[in-house]
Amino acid sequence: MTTKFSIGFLPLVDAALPILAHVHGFAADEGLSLELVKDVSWATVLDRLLYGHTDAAHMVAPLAIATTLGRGRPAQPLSAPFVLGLNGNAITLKSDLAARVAPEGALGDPAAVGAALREIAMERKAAGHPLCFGVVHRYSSHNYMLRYWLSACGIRPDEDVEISTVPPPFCADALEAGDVDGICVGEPWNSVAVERGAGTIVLATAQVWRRGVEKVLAMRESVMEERRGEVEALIRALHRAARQFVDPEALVTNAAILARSEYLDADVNLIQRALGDRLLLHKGGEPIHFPDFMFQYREAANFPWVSQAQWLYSQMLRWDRTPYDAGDEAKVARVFRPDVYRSALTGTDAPLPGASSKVEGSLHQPMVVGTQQGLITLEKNAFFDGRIFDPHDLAGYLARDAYAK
């Protein structure tokens, strides 16, 4: 007998895993059906969400610790049971902007990019036409992302640039149209923006954050809690197919699968490139390899790291410009559920950490961490800028912030 379980997504690459599930009957083995919806925008997989039509979400990290909050509405706790990926999305500049700022056929250093950056910003703000930059959220790690390289590059986000909300699919349509200078984004749209000639690859975003969090699966609360047998169920599909999605031999036929039209309905081609951390970075151009560009397994990528959960919770405050508060930081600190995560893995070849929580930004070397089952050593996690975030400290991390004064 099988469950039906409704995910919405919206058509990026880092859906794979919930596709690839349903596709190569991962779900289908440990008695699920899944339906997989798709959508246009951030806002209209969390309406789907929250009102009952679908029973899970493909989303950006930050919107789900933000609905919880109830964040520009009345809150309504979600969980985030399943990291779907680490990092894949990068910052893409009108091409003859990007010209002024980043070497030619390489993505630039970010120090050196934002400070060529900052002298433009501050010329166009003098002129009364300040740059615009495009993300995909305001609740969106893409947001925070920018934000921490502008605003530690010394360009103030809303004060010397401005930032608006465009849904990812028409992103590139923004930056060839002029609305704005630059977006940040995952992919295909970045690669589609540059087949198009209409903007250069400057960065990546793992360049700001070597192991930052990306999309999570989410739910409701009340369904976790309701559905908790279905729901372990679906995270070890999950964890089969992010095993199978980095396995060189399925590249090829992943990305076709991705590129159906009821999928993602883009280009092969560039999802391949994704797919292997290729990134075409301007018209014309040749191909550049960008390791751990697309980051879904290894490390336990899709482990739910309640410190990642609390840095989006300082960026949170930061940018909206509200106090620290303890309360708060306790129904964060619930959304990502590690606890789930390993009652479905446990007894499985799956690796799981011993902790629970980390400090951010702080490996520049490998290292072998404890685990409860399995053996794990984590790679660089580094920020571009050298800060760490120490999740026992969020309060002392905001106060430190120098950035945003």
Contents of the next structure:
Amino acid sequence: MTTKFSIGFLPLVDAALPILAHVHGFAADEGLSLELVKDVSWATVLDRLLYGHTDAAHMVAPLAIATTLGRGRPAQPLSAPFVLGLNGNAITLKSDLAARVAPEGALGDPAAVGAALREIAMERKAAGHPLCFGVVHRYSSHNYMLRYWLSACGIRPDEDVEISTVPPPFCADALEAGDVDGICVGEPWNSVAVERGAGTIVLATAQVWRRGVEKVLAMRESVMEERRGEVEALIRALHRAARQFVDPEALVTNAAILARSEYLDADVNLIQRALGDRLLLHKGGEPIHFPDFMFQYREAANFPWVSQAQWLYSQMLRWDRTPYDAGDEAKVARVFRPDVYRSALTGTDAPLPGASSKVEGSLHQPMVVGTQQGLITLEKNAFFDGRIFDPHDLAGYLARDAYAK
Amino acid sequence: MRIAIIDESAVRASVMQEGLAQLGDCEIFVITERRGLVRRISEIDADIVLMDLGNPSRDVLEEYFAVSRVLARPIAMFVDDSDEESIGASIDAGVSAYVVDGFAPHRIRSILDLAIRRFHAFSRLQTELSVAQSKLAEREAVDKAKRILMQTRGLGEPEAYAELRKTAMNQGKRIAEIADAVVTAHKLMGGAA
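Switching forms now, from the form predicted alone to the form predicted together with its partner chain, please provide the structure.
Up next: the whole complex, starting with the chain shown before.
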């Protein structure tokens, strides 16, 4: 007896886990028949989720938080019991601009690239046509990572440059047409821009925050409560998909699956590159290997750390220019559901962290952490500017931010 | 009242436009171009914006509504708690609506209902069209297969057709499928299609 469970997604490489859980039969093994619903905008993915066309969705993590808080539309509590991946995005600049700020044929140091970019940003601002960047959504980690990096390098995102929304499939067009000078987007869309000669990749977002949360599996809180057993079955299927995703033997097969017209409908070579953590920075070059470009499995990568939701909330306050609210913080902390993750995977071989929150950005070397099941070594998780986010002091973190205003 | 229709399908946009024109007191603006969308929308200064659910520019537009400081009148995604049902229906039909804050709810509902009906009418048209197109393609295949049988086996037209029909009945298939098979086989054997 199988139960239907539908999941909305955008055609991005990090929609991999639900797709693989379906195609490899991991979901069927758990008694679920997955239906994958492809859309082209986050607005539509969200509408389908809120109005019951889908039961769950692949979603940019900040959007799940914004929806719970009622930013831009009436509040609807969402839950995220599973993280679909960390990082996996890059910053691509128009090639002439990239040549002035980044080393050729290698990813630069974020601080050095930012310092060089700052000079150009100030020149352009003085000349009356400021640098313009495209991000995929207002409530996306792309937007927050880009803004975090720019502001830490002395470029005020709302005053010194312009940042607007560009849907992923149009990023290459926007660079080519000169509508934007740079984009922050997930794969395969940076590589599409590079292949078309429209831009050069200068940074991976993993360089800005080594273990930054990216997409989550989001659902309405009421659906999660009512269908708890099925949700836990789905988490087990996704966990198996994550383990299979990082198996080098499976890479070619998985890339071919994702490339199918009903999923990403994209060039299989570009997808294979992203899955293998390889990046072609500029057209005609050789791909470089950037370990952990996409991070889907090790170190309990799929565990929804409440502290990561709180960091996203801190950035939401910072860039929406809204004051801290303890009630909102409590709502945000409830979006990420480590308790559901644990209950789904108890008794399996998945390592389960004993804590639900951690100090983000504090690890500069590997550390073994306590778990209630299995063993985890957490590796470096630093922010490039060395700042540390203690979830118990969110208000203090914001107050100490020199660039907040 | 000013209504903007954003749809990359010009045909569907005009089906919508035609429907909404019945309302009488409306000025309707249609945007089918992706480029310059935000600028056009700000010029139009619409009371209501209707956009197809599959439009890739929805995130761009929502950001504009949310952050634009130049908007004199704030626009929100049309979600009034009392009208959940109406919104659900519009999303089922494939249309999203954005409305200037404070716009009369009963007017929104009538416009949305009309938009939904036009969207449904359009999908019906589209289904009918694709059925007609596939029928046409089937007839072409049958004609080709008949010609092949007439040339290669020296049959007359009625005999060629009877042959196709008999084979289809024997194999429990449709005539169009048998005709396709004949055409394909003929091509494989080096014949001109």
